[in-house]
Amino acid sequence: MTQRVVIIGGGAAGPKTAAKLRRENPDMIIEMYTDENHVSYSACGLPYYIENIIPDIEELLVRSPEEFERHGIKVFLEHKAIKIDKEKQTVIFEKHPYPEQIEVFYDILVIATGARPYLPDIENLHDFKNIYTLRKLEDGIAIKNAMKKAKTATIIGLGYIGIELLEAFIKNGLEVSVINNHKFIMPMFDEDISKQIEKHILEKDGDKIKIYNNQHAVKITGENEIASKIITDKGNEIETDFIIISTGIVPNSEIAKEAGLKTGVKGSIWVNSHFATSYPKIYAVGDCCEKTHIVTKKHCWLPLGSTANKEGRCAAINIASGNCDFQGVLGAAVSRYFDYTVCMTGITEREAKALGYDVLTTTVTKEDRAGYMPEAATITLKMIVDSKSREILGIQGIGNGDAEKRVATVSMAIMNGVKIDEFMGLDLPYAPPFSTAIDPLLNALQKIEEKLKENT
């Protein structure tokens, strides 16, 4: 008997599940159901469509409705899943123009449901048609028409998503005011290499940029439903065009917690390393769904667009009888100002300390390649580790230069359990135009063996 597969959702995961159980299982029925009127784009894009690098907000579909179709996957557009019958094997949706309802029987159900924006609590917040948030391409669209016929600009909240906006605001002649709740920006990254990535910010655009770090906004006024200023808990108040929220996002995990299925971190939905949840038939994949980190064997929750898609790939093998087995995430990831890279992998040294790791840094700033190389830039990486099992944790890069690369090698240490010892010896790729004769990742491995031996 043809067994249907119902998808929930058209973000990353959603639609790389689609095609590649179609890959896997010509003959299954695959039905993919979004809220939304587009279906399978790069949000993580957006930001640079914005910035007008990519000039035409099309580019960032990767696939339509019609490509689907012609595989064999029929796409539903505008059609919002508002409740799951798990004894039933049905889900409600509500269907554009709302409310027209529809139940849809399925075999086997995936929830891609991805994650939103969180609002933090700032009175006035919902009042005003020049706040934005960055998650769909309605919302690049917006922020990008706000840009342009603005000079000021505030961004709540300074991580990845916020850089990227900073660049793009700073490169189209914006003067922009940051208002971050924490001692430094950037705080997925340990304080000190925050303290770097601000200080390069300022150096380079300290006559553009304000922030305001420590503080919380905690109302916004304006007329006309057009805010115009933002207060916060310290008394500032910032004149500005429009506001981007970038405080981060939670998990859309509702309609499994209200069928009954079992949630984790921060709300999101418990997968097994198949990406099954808690009821048979029913999976979920991608921003919804909590991971187990590779470096603390614990569940977390690390929303990316790189690992929702691998996520969307292991459930589909799995649902096509096949095996697939998650081993986990690290939060590889990178972003950049301009032309100065930040990025990481594994756990930071806070995290670290805070589960009990015997810690071990050590932070090395080096050109990335020979420094008689015209094209030679400084990057600094900080290393961290536990000093008994001698295991990496962690390492961050920061810099004009390929500091991604290292912590691309990192992670695929980390992954394989290879232990100091082992990557000391390590044969990386040597020429003048790409590396110094010993490479600044293992100027930071011997500098942690020297840590190691004083300590013994």
Contents of the next structure:
Protein chains: 2
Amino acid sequence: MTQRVVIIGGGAAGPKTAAKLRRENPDMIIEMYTDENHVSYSACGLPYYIENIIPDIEELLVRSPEEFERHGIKVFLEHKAIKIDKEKQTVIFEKHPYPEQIEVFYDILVIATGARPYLPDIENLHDFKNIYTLRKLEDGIAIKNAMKKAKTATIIGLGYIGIELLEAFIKNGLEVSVINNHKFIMPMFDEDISKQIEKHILEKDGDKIKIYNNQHAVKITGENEIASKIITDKGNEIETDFIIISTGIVPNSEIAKEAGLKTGVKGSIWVNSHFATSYPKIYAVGDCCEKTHIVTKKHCWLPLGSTANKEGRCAAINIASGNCDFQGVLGAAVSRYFDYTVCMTGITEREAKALGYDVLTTTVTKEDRAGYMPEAATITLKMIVDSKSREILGIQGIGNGDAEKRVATVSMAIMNGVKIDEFMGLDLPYAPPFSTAIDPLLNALQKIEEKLKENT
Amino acid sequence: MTQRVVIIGGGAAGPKTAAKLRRENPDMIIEMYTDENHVSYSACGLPYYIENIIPDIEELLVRSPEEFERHGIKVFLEHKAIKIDKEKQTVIFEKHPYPEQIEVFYDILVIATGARPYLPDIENLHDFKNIYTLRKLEDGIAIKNAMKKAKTATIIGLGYIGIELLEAFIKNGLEVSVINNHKFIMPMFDEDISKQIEKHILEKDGDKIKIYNNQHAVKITGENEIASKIITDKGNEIETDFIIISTGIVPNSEIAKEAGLKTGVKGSIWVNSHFATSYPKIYAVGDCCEKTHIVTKKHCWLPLGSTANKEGRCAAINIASGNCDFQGVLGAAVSRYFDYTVCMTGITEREAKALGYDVLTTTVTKEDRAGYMPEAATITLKMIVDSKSREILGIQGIGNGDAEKRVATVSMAIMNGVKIDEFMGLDLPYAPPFSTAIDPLLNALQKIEEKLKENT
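How about the form predicted together with another copy of the chain, since we already have the form predicted on its own?
Zooming out: every chain and molecule, the one shown earlier first.
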């Protein structure tokens, strides 16, 4: 009998699973359900839509429901999954805008419900219309409209999305306040690196940006459902035309938890390296599911769009009776503030120390290509190694130059447990417009090697 | 007793050896001899000096003789090594401009004599003043002067240097003829990739460039020591204001060979993985010495500036009684024609087939970052794997987008014998301005994996 695969979620992991599964198996019935009114879009592009680098939001749509249908994948828009009955092998969906319910049988279920913004505990947070999070297409449209009418904005929480929105708002002439719960912005980086990022942002646009570090919003006030002021725990009162909450995300795992599936870090859905959950015939992929960290070998929750795509592909191979063993994640990520790149892979010095590694770090600041080339620009690379195993644990790269290329190369090294001795002689392409005769990366490694020698 | 280290050569490998050795050992006497009148310069920058991206040739000087002297490294300019007496442990130098000779004793000798242009057998080649090769600073100055006065140029041989000079000449308004001994230009690439490079160049500047493939110059004619015409073996007669010979290089290994040192591929000086030659107390580094290829494990001769620097550093560690075991080379290289990058690492399909691998290749053409970003541009990646071992053998990347980042990442993979299965899940930094959710590199790997599955 023909198998029916039901996929809950239409963001990145769901559509990727559906598309790959169709290529692997032309016979299976594949159905994809989403509570949104479109599928398969690039949420990562939303800050650039808001900034107006991308004028038309349609450009963010990767594939239309019609394209899926053409490949025999049935798409059900505005269907919200509300219950999984794992014994009966059914999912109950609520069909919007009516409270109508349908029950759908599956042979194989794929949960790709993603994540949603985390909302901190702020007084009156839910009383106003001009407070936004950025996750879905509608959010992007709403924020762009708010920005166009505004002169000031406040961003609560400054991570990857926060910094991209900061660029968008500054580019569009706004004055921006940032309220940051941590000692430093971009808290996924080590403090020394974060401070350099903050310094760069303020040197460039300090007249238009005010950063309130180490404090959190406690209360929002306003009139007629329009927020106009934020009060922090340190007593700062910040006037603002609208507010962005970008204090992280939480997995949409409730439906899985209620069905009795095992969950893990931060409530994300536990899966094995084949993306099977704790219950037969149910898989989970993308931002809703737990990850394994390649460096620490521990469970973690590092939800990223590139990972979601790889996971969807891998899960589809397994569902189609293939064999795809997922190695895990490094948390490789990149963002930018105008021409200034911030990126990292692996673990930070802070994390490495907390995990008990024999941590050794080196930070080098070098030009990214031959200094005499007009396009040469500075990058800073902070490399973290374990002095006992001599393995590379992580790297953070920032600057106006091409830090990201170096971080990509180190991702490959960490994936394969490369020790610094095996890395030293790395043969990289060299020409003056592209790098330096001794790449900044090799320079950092040479410094690490010299430190190791001193220590022994 | 204090050891005296004598280094012959002041280009890249010699100065690097000297500088690293000084850091490793503050006591050794270090002397560096060169037949030029400067040391430590970036020959790779010369095409950009000629193009006038770099107005002042001084910018290509990495370190002056005075800087070396400050670190206790004695520099002897315009001293040409003419004989090594390995039993007596001496080198005889001829001091220019006088035919004076001096004999220098060494405890350790480092041969870093580099390479020189290969001159093909062309009738009257040596009779004219306006025929140039590009290797030294003086060559760059002479070519720039010739270019300024000229309307037409002819380049014989189109490899990495040829393509950079082609850009320089076109940028400066010249019409350029190219005479190419091979079936296709850039013969280090596979034919399919080379043809795409040629197609791009001619689409962009075909009105100013004429390429004569598959033929060689047999005769040059002119008057008053000024060449004005080249005749090819296919009977083409090409009028030209000046001529560039860029048909490759040969190692400056005669002095080593005459001293009885073992030589290898193309006459380059044989060394072990510590850069020791076949005779005690003599090392060789840089373009003059033989390499080991990391993929094929065979001896080869792939002289590149980035390699010379790494070799100099590694040799210095060994001379200072440390232990640096050099892994070898991949032939990683990059060049560009205006915004169009050409790069590669590892071996080509042609080489892989000749060596008897079970060759499988995939070529993908993709945008290098999210298609909706204005800076997105196309790249083509050709990946070569061995279907038996599933190891990656090489990659070639071309296009207006960032192909080089992907080639750098693959260099790291090949260095460590990464199999495609270990590569598939590679966690790369992703954001729309930097890459695509599924990087073109992973896309190429996925295609390879699908082909492998079909074949089994």
